[in-house]
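What follows is one chain in structure tokens, specifically the form predicted alone.
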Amino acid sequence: MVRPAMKRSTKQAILDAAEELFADYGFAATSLRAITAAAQVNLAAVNYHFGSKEALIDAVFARRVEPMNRARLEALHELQTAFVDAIVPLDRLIAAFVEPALALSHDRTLGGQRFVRLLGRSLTEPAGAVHDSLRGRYVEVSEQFKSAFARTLPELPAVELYWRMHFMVGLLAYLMAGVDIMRLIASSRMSAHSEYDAVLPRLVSFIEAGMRAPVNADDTVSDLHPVSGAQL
């Protein structure tokens, strides 16, 4: 029997159900009584914490993104402190940016593989509010690092820059998706510990080689920004 202290409360028994629940279902074949059904509590218990099924669902995001942009906002703010009289090299840059969602991906404590299924969910249902709440958390941490790789890449125009930041973005979900990783991991025997080094520094030059690449002149051309897809 679990003692009571160690129990979860019941806030937290509602965003682990909710987060399962929307990860293996969406959102809008989730009902609140599934959720409260998983999470062995009543539905007035929801209504007290969160108010309505779009606040849960903007609070199970919350949980796992704010962590990640925080880190994410302190790396940065520790290279630009270092670096106040220099140019940041490119590669910490990068590495500041994807290295908290991809330690949040594999860490099974804060339930990275279940977040990264939710996102997946966020990406294939058209959920108006569910990508609305989900660019809102991203646009502090997206501003600030875009100025960041400008001062770092100057020659970049400011489209070319948008660009290469979202392939970056749509390269990082492919990543924390894990699928075809797992398989290499398997075939090499290689440990958890070691696909995210194996992982990490390769990212990091891959990046890197995209962000340097010549820019193409006829491209400078259109100021079409690309969709705007998952944030991570």
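Right, the form predicted alone is done, so what does the form predicted together with the DNA look like?
Keep in mind that what follows is only the chain, not its partners or any molecules around it.
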């Protein structure tokens, strides 16, 4: 704690290396040997500082998730004080939720793209204890934004809001995880357009339109298949 700060502490070196390797290869496929080698520390240091590999995974997440969710809640609070007695614009609400996550991919000091990939991955990986420690901080964010969206979109039924927020989270998770998947769909030289500057406004307006989509009274599943018949 009262470290000279001359050289990056062993603990931090381990966290940085683990973050990078976890993001690249997944949790199970990353060995403590690879982590300690990359961090240029001794193999035993991980178990000394963190106790176990599982605890190290938790620590990697705890370092980044807390600030991100705090940024989301702060942005939401700023909006709510800026729009007292008025309706918070939908695009700003979406941006408040989405931007702190995407911002991680820019700002080096926040951990950079390394962690962004890792976070996205953790949403689809059954990382056990990771989910539990993430869930604790996330439910607050989720609830606050749900209320805020409900106020901005008062005519939207709760069930629809639930699904659409779900879609929003999904889209975000994918964008965070799937940087290299762009080539799957791209296959052309469009990769030049992949700057992250371009993604935020496009993502926000896509989500905004989806949030404002008309609500179908009855599900139109069957209407969707006059040709192929009801195959769902």
